[in-house]
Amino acid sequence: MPDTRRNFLRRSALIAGTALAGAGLARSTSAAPLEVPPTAQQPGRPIPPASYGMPSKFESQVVRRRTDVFVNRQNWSDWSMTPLQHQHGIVTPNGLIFERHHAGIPDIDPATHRLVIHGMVKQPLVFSMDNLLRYPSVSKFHFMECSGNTLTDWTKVASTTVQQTHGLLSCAQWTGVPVSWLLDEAGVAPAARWVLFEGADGSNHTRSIPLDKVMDDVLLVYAQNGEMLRPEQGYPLRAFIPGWEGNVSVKWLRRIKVADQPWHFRSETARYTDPMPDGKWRQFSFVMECKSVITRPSGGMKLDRPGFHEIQGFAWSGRGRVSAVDLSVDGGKNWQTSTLEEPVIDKCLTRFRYRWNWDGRPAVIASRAVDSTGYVQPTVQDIMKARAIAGFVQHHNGVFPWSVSASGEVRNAIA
């Protein structure tokens, strides 16, 4: 008699249950009956008249944290990092998206905020927030990564957890107006080639962006993950430049100027440049290249016993989609293909999974991503062939290993 779909599902569940029990992930239900907990015997908290939902008190450890490597005596120009080890999908909750500020967080009244577009345009324009909110909007899922992500761990162990090594990375749904629509309205001069974005914070953080990129996919963002921007994320308005280093997505945006050449601001000369082997420095290295990292298990965690474990992590590329992620459990000697979890979106975090049957012996686990252009995530040794790795070096997209000891402890294994 042919199997029905119901019989197939029952048999699959039985096989899966047996396998999980053998791995220590399930236990027999033939013992005492399930107890009725106190929470099932009384009413819970009532719904208040008005509130903003908060995480459970039992998740209080899931918070942004400042770096434990560079310790500043003040908090105005610093980072706070996303706890990637606790992120279960590709979208980072708004309260956990990493922060990077140059002069603290301004509180800007949207009723008085203005955005100016001027320079090499036919008609300079001034927008209020009400003006911008009347435009049709678009929503896009994209990652955002600071160019300083992983900068403390090039050739030696400095950080302990994935939050500290890779936590200047988040992913969100960004909602706003394409900058191209407003520039078309202003009328860009034929000789224009660059665009200035300036913030209204105390540092007046400003960056030069090629006009071609601006007209392609740059957004004026006022909402994130379905709500208006948080103050630390640029409220009430910011630029968002998909796939490029986070500092070019200028927050608290107040001014856009069009010109025929870049401005060479301090953030484009003394900062956010890359040292090269010939003693020169590379400017305008905007793109965040293809990268990946294992988030579970990762530094600070411990495997409780040998057997089945699912390795999980994130991959991303500023040039397109992630096409594959390879996994190694022997320090890069051999690689196996992981499973990519849908959706796989352009310039967005992609989640990968790999089923690993750990034999209890020491291991070194690592991931290696490939993007839709064919680019393969390099090792640090590969990067050192083309760049000078010394001092305050950014744009680290090298393969990142974690060691697993015989006792199951997971540690940073970059050295």
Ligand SMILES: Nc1nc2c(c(=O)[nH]1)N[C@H]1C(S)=C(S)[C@@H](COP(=O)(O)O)O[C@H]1N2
The other form holds:
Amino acid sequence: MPDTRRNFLRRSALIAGTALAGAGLARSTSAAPLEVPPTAQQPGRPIPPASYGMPSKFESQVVRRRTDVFVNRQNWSDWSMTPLQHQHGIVTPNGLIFERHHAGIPDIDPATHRLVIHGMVKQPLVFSMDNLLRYPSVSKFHFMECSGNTLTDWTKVASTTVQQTHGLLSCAQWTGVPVSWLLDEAGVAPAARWVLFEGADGSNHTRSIPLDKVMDDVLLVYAQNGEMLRPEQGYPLRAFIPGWEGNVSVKWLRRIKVADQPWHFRSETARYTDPMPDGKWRQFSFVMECKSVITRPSGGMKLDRPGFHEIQGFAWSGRGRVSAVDLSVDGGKNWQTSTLEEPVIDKCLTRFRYRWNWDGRPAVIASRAVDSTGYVQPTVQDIMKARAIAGFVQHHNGVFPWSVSASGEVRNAIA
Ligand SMILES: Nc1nc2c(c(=O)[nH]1)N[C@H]1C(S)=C(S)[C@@H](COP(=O)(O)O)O[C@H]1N2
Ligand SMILES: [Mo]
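Other form of same protein, the form predicted in complex with the named molecule, not the form predicted on its own:
Now the full complex is given, and it begins with the chain already shown.
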């Protein structure tokens, strides 16, 4: 039977209808009703006059965590990671969005906060938050990934969980004003080519972005997943640059300047550049290339027994949509097609699923994403042919394997 997409779908439907039902996931029992639990014998908590809802106390393990690998780097320039193994859909809850700041989190009063647009424009402009909130807005689902994601696990195992290997990744619905609208209002000079974004935090984090990209899809964001930004995500205002490394999405935004060339800031020279095989360094490597990872099962989990297990994970691309995710359960020798879950959105996390009948023998599972440009997620060995990876190297989008032992333990298998 040719492995066409239709045949594959038919086969998955068959599996869904029969095999999982017989997998013993629910225990059969006699028809007697369950005992009435105490919670059903008394009223529950009343609704307080006003509240902000919190997760169940039984979900207290679902939290952001700082890096386990750089244990001595507990300072203001730090990061915390999203628990991807607990993320059930494409949206990262606001309290779990990873954090990365170079000088801690400032507390900015929106009443006094100002944004200036100046440089090569006809009319410089200053905005209060009230002004910006008066503009029409757009809301878009996109992922954001720090270019340092997976930095510690290129060639040897350093991290145990997917939170630690891939948790500098989140996905949200971003709401704000396209920067192009405000630049059109300011009147960009014909010779302009680059745009500066500067933060109001202690690091004065600043980046140069090509004008073409800014006019295409860059947003001035004030809300995420329906509520105003959290302080750690840039409250009250940040830049959001879809599909590009998180670093360029400047938080606590206070200044936009237009010019005819880039500025070569610290984050464009000493940091956020990539070593190349010829000893030179690649600058302005903005795009986050197509990548994917299996989140379930993933490092630190245990498969209770052989039989059917749904493999789940996320795929994303800074260049477009995810068009396919291949799945291997034999360390990359053979690949099958997984099922992509709707919606599949441009520059957004996409969920994939694969029904695996584990025979109980040691296995190595991995995913390999393909995006709408035809680009195939490479192996680390492939990446190493084009780039030098010694030291503190960013932009690791390689295929990432997990091993499953005969007793069901799942471990990082990058080595
Ligand atoms: N002003 C400012 N913006 C910043 C940073 C910063 O330290 N200061 N960190 C950058 C980095 S490296 C990343 S990956 C993203 C992280 O955004 P998040 O904390 O909302 O996930 O913000 C970027 N914007
Ligand atoms: Mo970052």
